[in-house]
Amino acid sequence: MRDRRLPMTVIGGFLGAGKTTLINQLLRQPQGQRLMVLVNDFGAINIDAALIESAGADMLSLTNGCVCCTMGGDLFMAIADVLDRHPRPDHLLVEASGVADPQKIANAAVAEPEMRNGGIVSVIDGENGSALLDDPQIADQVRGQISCANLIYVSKGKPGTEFLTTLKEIVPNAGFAHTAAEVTAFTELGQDLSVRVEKNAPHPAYVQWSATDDAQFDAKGLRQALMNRPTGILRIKGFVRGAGATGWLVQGVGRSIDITSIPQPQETQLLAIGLKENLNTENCHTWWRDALRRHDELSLED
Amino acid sequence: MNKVTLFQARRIVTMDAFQPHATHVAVQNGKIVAVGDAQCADRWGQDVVRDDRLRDAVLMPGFVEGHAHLMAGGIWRYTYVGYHDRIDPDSRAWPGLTSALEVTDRLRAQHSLLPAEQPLVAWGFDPVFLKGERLNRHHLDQVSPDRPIAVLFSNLHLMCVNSAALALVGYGIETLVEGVVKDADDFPTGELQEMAAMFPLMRRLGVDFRNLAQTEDSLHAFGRLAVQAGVTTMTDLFSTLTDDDLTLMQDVTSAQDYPLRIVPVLGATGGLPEEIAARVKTLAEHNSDKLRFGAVKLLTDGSIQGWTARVRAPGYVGGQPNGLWNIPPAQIHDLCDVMQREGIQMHLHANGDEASEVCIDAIEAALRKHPAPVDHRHVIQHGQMMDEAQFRRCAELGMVVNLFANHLWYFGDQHVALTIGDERANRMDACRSALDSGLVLAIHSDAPVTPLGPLFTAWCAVNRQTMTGRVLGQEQRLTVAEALYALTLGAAKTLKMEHEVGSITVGKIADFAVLGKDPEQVAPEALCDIPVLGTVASGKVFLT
Ligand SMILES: [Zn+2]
């Protein structure tokens, strides 16, 4: 079973944080998916000639299937254009402008029925980023960009302990990534919803947890259960059996969760990933076991 | 040699200090060759054609609108449902609507005219001014339960839609989306806030803001609006300007009967400062009589009424957090540095006084590094909260200002009550202080944010009255003569075009505003009631 909605991940971060460098690296990663990237400044995209299949005035096609485009004057309409492309890419990355609130962009993927929220990666300059938070003219805007992140990608060096503490205060549940491969692992938790194919080990920085059973939920109960999921889970996906002919497709990133009705699946399958340092899969087991038990009790009361 | 045309008028207000008034002006090849009385063209030989069409009118130099947007023309493809009276590019009057009921009445009338498959889209709605229940899907469902209807708010950040439109996206009781406003029963009210919630509907209705600016229709509508307002030179003050846009603008404006000189100012976005500078230089190679490239626009902060302008202490009176930078201070410095070095004029949008302060700082720093060009004439646009100290610094640095006089009328009451309070609202758009500091001053409409109409803009700067009749800081009033100067030579100077337009002077382009009354002879309170009969652009007559 596939989720046909286009996932969109927003790459946020203040001017000079290193978003373009990250995007350059992401484009070069070996891709299991056709990635499309919308960037502000086309000139800054710097790809080895050997990787370029074709280049136009505002579009670059790579041999690994990735496409990079400028967004022009209107980001949202550029996203609409991507949705109208045939074939659609497998995943859309949007480079937020250096002053944009990434959440306001990510909300579009929540609103648009043909898309799903692929999360927010905020890029932070490990060396100079903390100075931005001390500048009264821009601190609030920078703080806003960090506070909505699901994953913080640290560019240029390592943040000091004090900076790290501040970051964790601003966004307690975000994971930290240090390589482009770790960002790819976050965005790439595939379109394919069958949990079994993902049984192979995730990127070494991540751990994953999965469950397969015949648990049944109504939408409200499922939402409640998923709201209580361990905070270290960065992405969760799968399908869950409902009543009668209807089941549920689950897509969660950070603390947001999307539940859509689908034809009743054979069994309930969930897969979650999180960064090793933040996620203890034991907690996932406990959480899911408790969720099932609580749900059974509620069902008995009805 | 081409013929000379002698226009006769009831009176000509030239704005040229050496010859302030006349009755006749002679034109050849689109340029002024003589100004004076009935004999002024005699020395140009016998081959003078007399044109009496304007003999009952008062002529002024064609007005120069130094801050408007092309969208002012294109937005009229949708139905106007705003609170204020407006006139569309085809000279049709659209009375302002004062209640949700009046809005639905107008929509119903439009609904009956539209083909079945077309959605009904309206614009200009502003609930701030309306009493009674807030517009919601129930009102719009009464217009049509089947045809999707979308009412865009005047700020373009919100819309209200009917049930058929909600159904197009699938917004319903299950929807949990930020910006999809819900009622007590958890059903969407029809109001959608911010682009993320609006865009799924916009793409299904084919509403694309990009198509409101650079299209043939928009350019022609922009030209017709200009004729109605007496404007012959107008900026598009944040152009995107792709190669296709350039070709289109060249095609449209090169036609003999295009009535407007457009000054498209490239938005400084989407590239390094050096790349933007290079782009604007390339564009300037394509300059023609009716198309003038060469400047860039920096959009530094947001708007005061949206609480997104960057303001200095004590900030907003409601305790709202300070606004947002569209370009952060460090980047403003980088851009100013490169543009000054490259000799490119900048228009810097700065509404709040922290934003204007940062702009002035950045230009001062750039000038220390790159003193030439001396006559850079960088413009602070809006500059709504600038005080005397900032104006004095601008004057010393060779900057000029274009203040948003229309705001006093449209948003003045809100500024007193909701944004910055009466002390600072009283000295908003401080035209008097700007002139007293020795600055070149223009005043503007920011159309379509407020309607294009230089005489109304002058009225605002002269009377400083709000919609409720309150006078905001009468000490800041301009005289009529000063306001008329701001519409003509003042604005021309902010575009570095005063050697070509802005006064009726021999050698300049024959651009005139054709008026029904003499602005120098009506009461200052009546400036806004002067009928505009049309324009003469490059010697060609356009009557409304
Ligand atoms: Zn503007």
Given for the second form:
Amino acid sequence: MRDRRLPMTVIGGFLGAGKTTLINQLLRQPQGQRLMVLVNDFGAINIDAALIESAGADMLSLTNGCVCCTMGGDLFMAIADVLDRHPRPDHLLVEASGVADPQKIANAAVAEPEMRNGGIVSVIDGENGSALLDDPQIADQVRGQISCANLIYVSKGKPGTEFLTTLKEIVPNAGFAHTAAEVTAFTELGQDLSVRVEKNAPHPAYVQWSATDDAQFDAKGLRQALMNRPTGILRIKGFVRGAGATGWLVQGVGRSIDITSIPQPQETQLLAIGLKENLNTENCHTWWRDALRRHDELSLED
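Let me have the form predicted on its own next, following on from the form predicted in complex with its partner chain.
Next up is only this chain, free of partner chains and other molecules.
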């Protein structure tokens, strides 16, 4: 007899690991499946939802929480919405925020009789993952996101042998994927996977800062402003208005920053995330205000 329960796969991983990029790759090659995506982001602005290429897929978004801590009720309401849809999707992909516990999200599928657990895919930054596991402030949380995985997807470069050995020690029974096609093959199995019931250690406290305004920057001025951003920002992302018809997509992890030209956004939206003990949000407000002032002064001089 055909199992008519809706499979749910959780895409987890730490801040900036590449979860949204992976989901977009899965959406481009759905292999005949009708996919639905539920995107959660930590902060008042759901930047990741705006980055999802949702053509051909349904999408719901949750903001201002990390699902595992503050968005539990909203998560179950969103799942109920999915189950009430006609026709139902073939598969639900949940993109967890970078500070969420994927295991707790996957438990929602176990608790719902009309769903089955389609597994946890943990996205690991192949370039920076080793450094995260050496960071005493966040290592336990990153290990927790890895240890519950059924599949490890390595993004952003080829990891070294030592790092791969470490990953296999953390989660010896997980599979490994290096391409989106391999992740698709995993989700197509439709298996009903068990979920661990033990609790991971509570993660450290995070804070978020966001700005929504009509600020405009040229590429040089924007890069200069972002290079001077406050210390303590682990992740910064968003859209910034430029001149004419061109705007900017901002993606930053740690001290690295990437600025890509995009069609002009309607407004500037930036979101920054950091550990509460390391990031002063008032410093972020001051930094952004001063960056706008300096850019306006230079524009007047030109």
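For the two forms, the rigid core is made up of the largest set of C-alpha atoms that agree within 1.5 Å on superposition. Please read these numbers as outputs of a predicted model, since none were measured by experiment. Positions refer to the first chain, counted from 1.
Superposition on the rigid core between the two forms places the CA atom of V99 less than 2 Å from its counterpart.
With the core held fixed, the Cα of N278 is displaced between the two forms by 2 Å or more.
Core-superposed comparison between the two forms: the CA of Q224 exceeds or equals a 2 Å shift.
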